[in-house]
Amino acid sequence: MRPATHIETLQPSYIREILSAASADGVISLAGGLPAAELFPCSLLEQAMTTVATQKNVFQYGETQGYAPLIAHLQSTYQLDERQSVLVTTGSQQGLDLIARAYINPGDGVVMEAPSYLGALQVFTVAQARIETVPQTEQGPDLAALAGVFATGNIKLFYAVPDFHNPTGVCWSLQTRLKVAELCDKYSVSLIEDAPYRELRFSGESLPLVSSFCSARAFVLRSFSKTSAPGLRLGVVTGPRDWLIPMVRIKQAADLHSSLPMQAVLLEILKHAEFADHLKNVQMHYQQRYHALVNGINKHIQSAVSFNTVEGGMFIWLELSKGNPEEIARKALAEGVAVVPGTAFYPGTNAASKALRLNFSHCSPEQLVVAIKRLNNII
């Protein structure tokens, strides 16, 4: 059976599809956008889980919305006022998806930084939206061209990632993101903020949600697999709360909920004691994995390549003074270090940028200085 046409204009993921490649033996990955497995809160999980076998009533079907002491706790964490609610998802990959299908006609104007995340890619290719991109500056998304696709008055939604951007690792700056959400109200575009690594800074100071500044109007994506384990596949929503309704009903058609079970193992573990401690030791390690690997960069192929610093989040993005990217990332995968072209990260063609993503947070600092040096004898 033949599918449907607009499947046909979807790219596979190139991270999924190097993935058996990526985790085979010998092979240095950093690739994926991987959470390191050995920091997991895995006595915080066995505890969690001990205490929820014994609840029988998260075993049975529940409401699509989500288990209502999480949203309770969320709601509470978040402060969120009357109007704004919450609605868990599987992962927030999920919540994108929901938006996406519950706001998104054919030919509807979405506009994106490029690069960007390549599942948001994929998703607006599905919903068969117009996908728009403007540059990223140091600072987040050029102003002067996001004011000029707005201005066309063709835009429905900005997706952005304005925490450690994936995949380039940029922190919008507060100025960026006042004036986004000062364009947002101004063209009447609506914002989803995806903050999946927010809670992942290790230096710098904490800067507030863009969203936050334009909350009758924004969409917050969140995603616990940075945080907690990837495995549980729980994300949330937030936003308006007449928005979240449309969502629901879809999501009542794809899964009738998410893993309740799973749902009250987090909510177990996000009010344990405990979970501070481990928020500040995953952003102590990956602090060190990301020196580790900016020391080795600076040390074995700074000539050949340029970066922006981070200060928090998962990737580099390494901005390649000559070469071609998709044909460095086969040669270095053949010699055993997985990488990801920057080509991965834009729509369709437009792929200006001679650039690899590089993570650091899912290989130990011994690992990373290894995989440079293998990177050093492509590059």
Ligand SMILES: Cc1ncc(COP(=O)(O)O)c(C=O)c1O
Second form
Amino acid sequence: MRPATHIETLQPSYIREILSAASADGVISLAGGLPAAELFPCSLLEQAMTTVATQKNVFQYGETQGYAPLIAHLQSTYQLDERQSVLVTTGSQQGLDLIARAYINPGDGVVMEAPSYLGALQVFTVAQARIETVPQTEQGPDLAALAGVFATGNIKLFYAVPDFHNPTGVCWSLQTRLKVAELCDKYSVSLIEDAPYRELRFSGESLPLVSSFCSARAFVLRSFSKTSAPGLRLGVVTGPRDWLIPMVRIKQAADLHSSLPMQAVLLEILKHAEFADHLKNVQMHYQQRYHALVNGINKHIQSAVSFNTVEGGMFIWLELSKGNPEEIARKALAEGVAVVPGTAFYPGTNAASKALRLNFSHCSPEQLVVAIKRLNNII
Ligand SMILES: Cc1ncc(COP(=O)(O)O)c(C=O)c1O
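Let me have the form predicted together with the ligand next, following on from the form predicted alone.
What follows is the entire complex, opening with the chain shown before.
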């Protein structure tokens, strides 16, 4: 049977191809966006699962919006007032998909930074949005370009990852946050603030959510994949109460609700006194790994490369002074190290990026140094 026409607009995922090759024996992978499995909160999960196993009510069908005690907990953790509400989703990826399905008509204008998170690019492509991009600077989106594209008057949504961007690691400055909120208000553009890495800050000062400056026109996507474990497949969307109603209807058609036992398990671990220590432990290890990667680059990469320091998240964006990043990524794989070429993170096929995305959360500090030495052989 012939698939629906919009499926043909989806490009094959270079990352998926690399990731399957990256799992081969002997390959050190800096390619994926995987958290460190050895840091998953397994003992908290075990206790929580034992507790939840006795709760018959959570093994029944439940409410589409989510497990009520979890919603109440999140409503208070995120300090949402009565105008804001929570929808529990199957990973934050589903939250993004539900926003697109509920709000995007074919041809609607959606702005993203370039480069951008591939999963978002795929969602907006399937929704047949008209995707516009603005360049990214060290402080966040290029504000003049953003104002220019908003001023055209036909932009509905701006999708952004202000905290430790995937793929670049950029964290928006406070001034950028304020200005973007102002521009969204001025041009009546709705914001999707995707924040899966926000809790992974290991240095510097936490900055307010952009949406805290324009909460009446913003969705926030949160994920428990990086703070707990991605296999739980849990995330949430928060936003104006009435904005979530069409999304609840679509989620009902899609999967009735996200797994209730997993939501109950998540609630148990979030409420546990040791969860804060678990998070600190993850942050500390990621900081060590980040330093191992950076020291490895400074010590072992002999050609001219550059990168911006990061204060959290899971990635750095290594700019090469010469060479084709796709060819380098292919050759690096043969040398036993997987990385993703920057070109994979742009819409279309003729991106001019000379960068590589390097993940530092998944491998041990020792493996990261070996990976960098191998990479040096190629670049
Ligand atoms: C920016 C961004 N948004 C969303 C997601 C999806 O996260 P989840 O596992 O919650 O679906 C990812 C995953 O890597 C991501 O990098």
